[in-house]
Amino acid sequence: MAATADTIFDQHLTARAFSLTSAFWFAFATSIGMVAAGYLIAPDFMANIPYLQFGRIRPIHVNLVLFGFVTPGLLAAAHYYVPRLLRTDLFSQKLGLMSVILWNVAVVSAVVSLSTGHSQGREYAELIWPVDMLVIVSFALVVLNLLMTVRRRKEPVLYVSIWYACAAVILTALTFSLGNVIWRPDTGALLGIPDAILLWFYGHNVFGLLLTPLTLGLAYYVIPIVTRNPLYSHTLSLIGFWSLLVVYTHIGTHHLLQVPVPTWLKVVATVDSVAMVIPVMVFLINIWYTAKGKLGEIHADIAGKFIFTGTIFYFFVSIQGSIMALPQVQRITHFNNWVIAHSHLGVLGFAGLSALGGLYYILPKITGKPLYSRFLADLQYWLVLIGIVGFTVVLTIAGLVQGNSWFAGETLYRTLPEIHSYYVVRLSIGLFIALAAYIGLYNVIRTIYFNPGEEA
């Protein structure tokens, strides 16, 4: 039996390495986020330490959550289910390990460069050119490994999860290169309005063409297994896939409705933002009908519980996003904490919860042993859930206070005392998520390396 466990361990080196990467950076990212939240309460908080100034740690937090926690967690699951669905082994575990190592080098380089003040100064594209190239090479290795696995498959039918996983890494490698303007290493940017348009083409697609496809692919794999139901409709899954790719790619300009960009581009962005209800509802109808009558099984399975809850948050964040793209709504919601609530709901509530569910699904499979502690996983679930709901409520209220005050002509500095108490609550709620991250890290490490449980 030990030999079998060793074989399982060797077959999933890449998935295991991405799992550890995700768990570690989740803990680190939440710690940085707590420091950033402290600055909003006390602006002079550690302000004499240049490496920890708010303008530096805020992009560190964002990039760690995106590239350190959520994406590696989803890629860990993808490196497990893609070979399984194709009935073959991963093309190369060595290539996979190389991609993980380069990925972590890129993340560490991002932390060091941003903390020392080296930034391109563009939201979601702050990383300087050498770090950009590390990210692109890492993505290229992942693309090569997954596509070669598809090429040598023994299963002729490509299940929809394969479509989503491959599209995510291919399209993100391309959009990351475009959005970071890698052909201009000295600036990493274009000039004027064209740069703003290109930036938000990338800035929105790094979520919609990376986190969303990987998350949906994971849900399409896990939910039918957990519920022991066949997928409700394979046709709907492909309609959702192609409509996501067609519609999502055009919506980034809805961040620039108050900017002098071409009117036709604003119209396209607004219309497609509203049209996002099509791929979203197609997916949700498909996955919820698959789970119909099986909520008990989902609740009993820790991975299913994380991922199914993520689909619920997907509904709320997507409907909210479509409404926020309307110019009349944006007059109140733009440039304030409403947007921060929306981003936490999407990245942590939808993609983050699903990534954690993916980790808890694959860990017993890639180690040959049961999860170290179901209790700790459940505790992490509730802590993260409380944190997400708390963030959404508190930041939405603060955003509405800000938006309505500014719309009524109130000056910026007079709104700050009104929302100070909400920032205190925000920091308090952040403690739940930070604690959950460290609990998850402990559980993942114990499951992989120090697990006394019997071999599965």
Given for the second form:
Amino acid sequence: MAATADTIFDQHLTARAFSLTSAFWFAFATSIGMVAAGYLIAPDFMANIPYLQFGRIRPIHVNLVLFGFVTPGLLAAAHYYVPRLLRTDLFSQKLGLMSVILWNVAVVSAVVSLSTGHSQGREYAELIWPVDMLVIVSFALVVLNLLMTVRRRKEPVLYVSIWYACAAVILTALTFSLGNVIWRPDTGALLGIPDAILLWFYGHNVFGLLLTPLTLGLAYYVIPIVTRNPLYSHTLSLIGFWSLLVVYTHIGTHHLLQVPVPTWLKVVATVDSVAMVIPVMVFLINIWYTAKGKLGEIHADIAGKFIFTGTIFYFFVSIQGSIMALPQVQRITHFNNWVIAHSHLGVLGFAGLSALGGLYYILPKITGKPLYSRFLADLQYWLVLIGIVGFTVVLTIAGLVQGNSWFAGETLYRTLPEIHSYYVVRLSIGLFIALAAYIGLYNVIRTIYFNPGEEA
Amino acid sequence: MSQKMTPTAVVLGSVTILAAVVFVVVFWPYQQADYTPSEIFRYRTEAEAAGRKIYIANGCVYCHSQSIRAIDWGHGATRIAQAGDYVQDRPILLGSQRTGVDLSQEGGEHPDDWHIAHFINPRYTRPNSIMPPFEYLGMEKIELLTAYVQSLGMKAADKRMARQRFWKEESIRAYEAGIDENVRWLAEIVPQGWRDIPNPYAASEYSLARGRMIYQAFCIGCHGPVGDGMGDAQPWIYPPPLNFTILKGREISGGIIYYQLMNGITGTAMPYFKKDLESEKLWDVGNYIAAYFINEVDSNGPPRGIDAAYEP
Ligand code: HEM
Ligand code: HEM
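What would the structure be for the form predicted in complex with its partner chain, rather than the form predicted on its own?
Full complex below, order starting with the chain above.
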């Protein structure tokens, strides 16, 4: 069968649906982020609209960027490269489409339940039990589809991207169930300090076992193709994969260094947060050596550009993370905007940029037509880049102001006027990111549905 | 070597690693957890537990921590958190941001009326606050929320609450006995030594300008823009915020004002400011009230100390 645009279209139903999901929720989530940021400047502006109150929309923003934007974006790419690397088709497009639909039902339910005050009050695990179930079933469908695809493979050797994609969805399905304490539907929580330990084991592994492996898998796939270089070292990918699983999973307690949890746990978390440089640098050396001498190619390819920039942010956020896990440093950085800077650097700068790169890589392949507008994609790249660097600078400064003032004995009320102007700048910079998200949504929709471009 | 990475190896290997990690860093601490209550521990009442649910539903946890660290100085930093404080908490609400203050020892910091005004709109009692207003909850839920907040700190909070209730009765009695009696009572709770001191700093232009800034950032919501006690918080506060204009000719010294600002007036909504404001700022705002609202300034009068180096 000749690969006309139509058959390509049908072949990639799932990837296409995940792409649209990601692009849509990116726009929605940043809009919510703008409202949240607005609250911190003018709390009376939208006073007494319960479902827009800061405490309710903050978890919506966070859940949406994690499970609406970044994860679906990375999954879209995975549903393209996994079959491709295995020289087969996706096990079932119908199953895939079902997983996307259910996924979106879960995300919509999350928005509705959180905005109406149905929350379990545990950061990153606030969704109520029925929504948890939806998420788990969606994950299970994705796992099933990918594993069955692996079973039907015509390529005997599994490339590193496959390991990462499979491990990410399987392990996250497990940690999600565990972290949300699904055997206790009413509260979704343990009692006392162990609840905090479990929560941060899970919360940390949203980044460590979901976003990071999916992103690394994508980079391992795209960077060698874009640079037309073979992967620098398969040994390094092995070391990177297993060390990531061993080290990243057990350091969640670095979120609890100033809380009465057992000291040995804190010691382990701190020491091995520093040891995170091993999986991080192993990956980066591998990818950066693969790209060696080919920066021109990367610059010329929009997907390569996004993803390579993501790896640079991976370097920064991880080194920063290792430093932030030191108790001496956390005396200043904990509890304030420093951490918010780190979060955006990681989730947007590293995983988010890479997810966008993934979309731009697969879109031409899954529609059979070139990207609707390379210019808009470039524009989006620069807007997000300016946004994320701006966020990092401004929020880090605000965090230092807060942390140092408190450490010097100033009360919190006195630091509110001190950080006000940084909050204003943050909101303004947020405009860049929100604009970028809408531009991306437009570009994705035009590429898929109203693309005047010639068939490739 | 990659050939050895069969699907089975990848799946079983990673699940095994995860299981081992969960066993060591989640299950083991869970097994070993010590649920011995701390010395301040007590169980919550039904109303307090209901308030906690409202706290969770409205995401207070994203702005407020409930865990005092060894390095803290600020709000509630009278007691470092212990594992035994949390043995009835499901979920535990430690929080990860301090956009607002730590609330683990909030109970009894203020009387109930302060909290109610603050929940209706935080700017009423704290003009610079960025906390969202919670008027939409309705009075019934705001009262439950207040009950919960007043229980934070458990037995330590109960002690403070007993103090608040005692002085609340006293202050209401004085207020209802009329202006003369109220002003007499207010002065009487100040130790004699302080009552005799005039404001030691000259009511210079500079001092008044600073006093004005402080008044607007801390006091205006209660005492009002013209010092008549008709700030936005007034309808929710009883005894109502003091009308400064009645103080003229009643021998209100700088020392009385300073002392009341420093320690607050327990039982009334009047908070203490000694943690928020350094000494000179308290004297400055005292000068400001005296000059603009009471219209009677005793600053820098006898007995005088040494002049401040910077004063003209
Ligand atoms: C070697 C890698 C990393 C280390 C050692 C690390 C370390 C840390 C530490 C110590 C904190 C707690 C800060 C505090 O509360 O004081 C933190 C928070 C956080 N990290 Fe990382 N980090 C790393 C990489 C990443 C990456 C790659 C991402 C995103 C994909 C990420 C996302 C976050 C987020 C969102 C938070 C905020 C959690 C909260 O809500 O409090 N981190 N990280
Ligand atoms: C228009 C752009 C955005 C704005 C204005 C914005 C604003 C905010 C605000 C106000 C918060 C709460 C911070 C606090 O409690 O002080 C937040 C948290 C967060 N945002 Fe955004 N955001 C934007 C875009 C994004 C994007 C695109 C991502 C990820 C792809 C993201 C990821 C996060 C995460 C992970 C947190 C939680 C941080 C933590 O708990 O430590 N944000 N954001």
